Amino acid sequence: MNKKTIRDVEWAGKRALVRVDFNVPQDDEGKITDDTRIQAALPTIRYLLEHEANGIVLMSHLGRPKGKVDPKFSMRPIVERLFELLPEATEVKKTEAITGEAAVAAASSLQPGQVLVLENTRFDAREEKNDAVMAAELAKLGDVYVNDAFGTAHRANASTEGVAHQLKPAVAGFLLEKELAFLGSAIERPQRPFVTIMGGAKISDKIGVIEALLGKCDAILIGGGMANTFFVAQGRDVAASLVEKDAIETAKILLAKAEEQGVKMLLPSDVVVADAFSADASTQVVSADAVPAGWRILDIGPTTVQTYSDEVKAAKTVVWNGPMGVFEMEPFAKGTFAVAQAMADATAQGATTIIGGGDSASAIEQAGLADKVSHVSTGGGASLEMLEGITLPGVAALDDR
């Protein structure tokens, strides 16, 4: 973590322009169903309030409004939740503007103890094009740029990368700092044994990560739909299971590389199969070599759970990205929740355990174990790119120490 942070700025008299990641899930009525990302930004906002920043301007995207104003993706529910979470003396304001005279006027009027939330940055089509004019307009809204949005740090957008070149100093917030510290140390200085757990549906999403980690970790445990493609690569029959046909050759190459490099790559020995993709389907546990015709693999089996749990508990560093099965359906959630428990047990024994965002973060939350692991990343795509060794544009643009 060689970037300047908010600790390196004398805040009195300076207005903070902060990129946060408030892209939170909402129900059909617009009610926030998980405010983890809002909670994650609070330490930075509180620090700025306590150090008498001359107002705080917050900007974030929400959903995919495709460059047009869409009331369904308004920041209003976020403002209401922030109002509940911040200290009572804090005044939280909202503006319909993102840039331009109205935004400048709203930002310029701020006093210490006041927070202004801009409208959804993706209501402006220039945001995702990393438009230099939009970045310059955003730069007029503050004296110091703060990036605390790890979840979008892998995207070069006007509010994440462009503005950091236009407004200096440009520094990291506490959440970004924490993410970089945990993920960075796991990659560069892992305590061993270093175990990676990879799940989810597709190998293609994680080829680069698996290749990068083959040279760094001691064991890779494979689960989820991607395991099926590895099975087919080994010549096994997975019946009606999800298989990524375009990735079968890649799976063969990865298995060969793991063997060459002496990395233990474990596949499930037993699996939970169902006769339909449904929570009401008939299920059974079978050997990974004996999937009945017409059935599909939807979770890892109990023997695999035990093997994987033992590997995790013996490790000193564990990174987990992707569920072990279709955990959204109760009959196929046991594998994922068992791995979550093993992560918590490993943490209690002194291991560094990192959940790489996305579905794994949802799973550890559902299991009630999010506070029992070392770190839950707020950025699925960003954490994958970082594990792969890709430079994140939103981080690279910040000031070096």
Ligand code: ADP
The other form holds:
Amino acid sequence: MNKKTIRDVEWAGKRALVRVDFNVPQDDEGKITDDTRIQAALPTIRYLLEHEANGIVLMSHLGRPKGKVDPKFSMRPIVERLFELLPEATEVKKTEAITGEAAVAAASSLQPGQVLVLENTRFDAREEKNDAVMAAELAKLGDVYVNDAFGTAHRANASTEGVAHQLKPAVAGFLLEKELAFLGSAIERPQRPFVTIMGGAKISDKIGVIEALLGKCDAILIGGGMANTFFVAQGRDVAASLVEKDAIETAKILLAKAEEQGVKMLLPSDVVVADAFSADASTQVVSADAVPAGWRILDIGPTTVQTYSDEVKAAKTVVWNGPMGVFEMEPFAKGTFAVAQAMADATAQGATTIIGGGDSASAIEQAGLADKVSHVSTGGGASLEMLEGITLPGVAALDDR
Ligand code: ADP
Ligand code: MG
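May I ask for the structure of the form predicted in complex with adenosine-5'-diphosphate (ADP) now, the form predicted alone having been displayed?
After this comes the whole thing, all chains and molecules, with the earlier chain placed first.
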């Protein structure tokens, strides 16, 4: 990686201003339902504690408070969880402030071993406008800027991009470094065969990614709802399945490009269909050419599972984005979990396997195989943009090595 990291800084006596991604899911009472993102920031925080940084100031956004203070999106529950997860810190404090005198006072009173969490950066409307004044105010809170928020690195915000220009050095944390290492090298220097699996509900979310991958991989395996639109592009009838009418032309173009470039693009040969979009619907396995009228495709079928699994297991690099079916409902989860298992098997045989996308990450988690693959990205949108070959603004603004 050509960006400086926290290893390149002599920390003693220096205060760290760290952008983390603490945008965790919460239930209606504000209870954190999944703290993966907090856990993912711990290696960087621990390193800064061990290297005697003169206090650590953490900042993140949480939810979509739309530029106004909204107690529902307060960082308070996160601070409590962080304190539990970080016994090494002598103190984990919270301030109501984001910038201004109170924030400066709280930051400058920090001692080594202490952590301060600022209030939700999106309580300030200037954050998402990448306001230079807000960035300058944030820059006063530390001596070194660290970006470890991969999940928001694709957004140029005051706390991700703006501040990196105003507080130097500006370096990457370990999570950001790891994400860039896996996603970057998969795209730039994949070991071949390089196979990608694309699924999820819609093509329209992922046109750019499919286009970019067509130029780089050896095979693309298509599943999920997006396969339906490809079927229609080939002139097939998918009955009541989800189809994106606006994307049919695009699907035709992608199929033609794959053929032109000699990339193997596979569509499901058989599918699981249901007579309703429901976990207790009647289901059957049919050929992809024979979806009965009134039925809808909700998963890939067993023959397709076999074909896709064989492709995955023969690969040296695999990138997977998007579930193969409506895996949230048990009768339509088999295809997704089978692909997850094939990823784990490929990893055991020495392949590099990468998962991007929020729903795909939660699928591999549910399958209990998250630690059996090489890398599960913590960023949804950011990982897609990386795969698309787009330079993330939050990364670009960091110091080159
Ligand atoms: P990711 O978050 O991994 O990028 P997406 O958000 O693109 O994935 O897609 C996930 C969603 O796609 C899931 O909620 C899943 O239910 C839905 N999906 C998958 N297959 C189908 C299908 N055949 N019909 C309708 N929805 C589907
Ligand atoms: Mg999603």
